[in-house]
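Okay, so here's just one chain, in structure tokens, the form predicted on its own.
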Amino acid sequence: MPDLLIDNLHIHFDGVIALDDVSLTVKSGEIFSLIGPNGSGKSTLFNCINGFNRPRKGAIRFGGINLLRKKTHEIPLLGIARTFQNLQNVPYMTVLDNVLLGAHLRISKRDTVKRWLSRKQRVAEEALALEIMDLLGIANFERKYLLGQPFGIRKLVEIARALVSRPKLILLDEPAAGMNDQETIEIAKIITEIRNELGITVLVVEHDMRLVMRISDRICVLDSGKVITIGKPDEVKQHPEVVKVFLGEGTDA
């Protein structure tokens, strides 16, 4: 599996810095968290992985492939999905039909006339779903439409639509944002599940630091655009930086 790496990346909006020479690389098959204060750079970061904004300097390299000189449609299908802070889920179809959204990335040309000519294509990208579902516990919600589920629910069709298209590296927005604390323990143990089960890589921005600290295997703090440690959890916590810019007293954290 290919590591991510992200070399000095720069880039900012309207005179304000998003991303102030930012570099770190994603080893193959950890779970690695970037946390930091609203307005630190996470969600910019992960719109230039997507190629969704578009760096002034800097490289971010996929297996060896820079994802800048990548067209925007064309970075899922070098192996990395996304999921989103504000769900993309479409209320009036099943949940199955919903997670089956994902497996278009695969779907050659070919395989569509097979899927208007047979059934069995449409069965195996059952299959695929129904396993991926079941592993985050919600296989027995397939046929019940997505409009009315609890928001937990809805949270992970979308890990699972992601899931489906068979990704190396998924990109986690926010995953616990909403949860109540047992779901949040549930989506811990799906995140690690992610990672020793189906053998993905896993980059999570996440507030949660409960949840960071027990899923994590190495942490980015950003703050004001700029790395202020990278490490593991504990030497994270216990970095002074830390403590001022994220961990200290008046935080949530």
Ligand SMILES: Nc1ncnc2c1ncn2[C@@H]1O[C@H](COP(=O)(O)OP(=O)(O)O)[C@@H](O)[C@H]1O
Second form
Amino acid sequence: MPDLLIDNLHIHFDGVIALDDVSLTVKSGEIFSLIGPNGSGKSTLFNCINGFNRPRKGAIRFGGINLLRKKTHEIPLLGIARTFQNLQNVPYMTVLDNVLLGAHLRISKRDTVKRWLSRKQRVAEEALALEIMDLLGIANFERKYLLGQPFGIRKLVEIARALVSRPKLILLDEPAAGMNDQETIEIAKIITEIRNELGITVLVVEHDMRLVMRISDRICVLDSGKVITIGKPDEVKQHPEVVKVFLGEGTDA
Ligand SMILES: Nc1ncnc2c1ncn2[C@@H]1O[C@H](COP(=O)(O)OP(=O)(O)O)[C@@H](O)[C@H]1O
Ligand SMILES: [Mg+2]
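Structure of the form predicted in complex with the ligand (previous: the form predicted on its own):
Following is the full complex, with the preceding chain placed first.
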């Protein structure tokens, strides 16, 4: 599995520097967290990786390929999936069909017709979707419409949809936001299983510090688009600048 190398990334919007020479490496098989105050550039970094934002300078390499040279729709084909801070699922479809939407992310234009026509393919995709839904504890919602499902379930549907594309790397943008304590513990378990059981590298943006400290191999702290420090949870927690930046924010990142 490839590492993700981010090298001197720089991007600004109308005078606001969103990322200021950001460099970091997410190693294959890691659970790597990105924390920082609101507006520090976390989602922008995700948007650069999946091709929504086009940085001025720098490189993002995944398995030796510079992602900045790829079109947005090509990124999932390289094995990079993501979830969004604001949910992107479809209310008038069943939970299963929402999850299956992710399976088609990985199909190139050339393959589309062939794969749509193949019943065997559909059966295999459904089996994978159900397996993933089972891992996430939402398998019994399969035939239910997404509309009216609790927020916690819709968040898991979003993660399941990303997983069904069989990524090598998954980007999770605030998976625990809006979740209660019990659901947050559940999310921590799920993220660990995504790495341990499915062997997927995880890059996660999250505000819940207890969750971040519990699950992460390493953490990168961003502030105003700059990397403050990168290290293991215990190292990051004690870093003087981190203490300063987060002072007064309680347990929030
Ligand atoms: N598309 C955009 N247009 C203008 N400004 C943006 C855009 N995306 C992000 N920004 C700005 O870049 C900074 C970083 O935003 P963001 O990456 O969303 O922060 P975070 O996810 O850490 O809260 C903020 O000042 C934000 O307003
Ligand atoms: Mg954000």
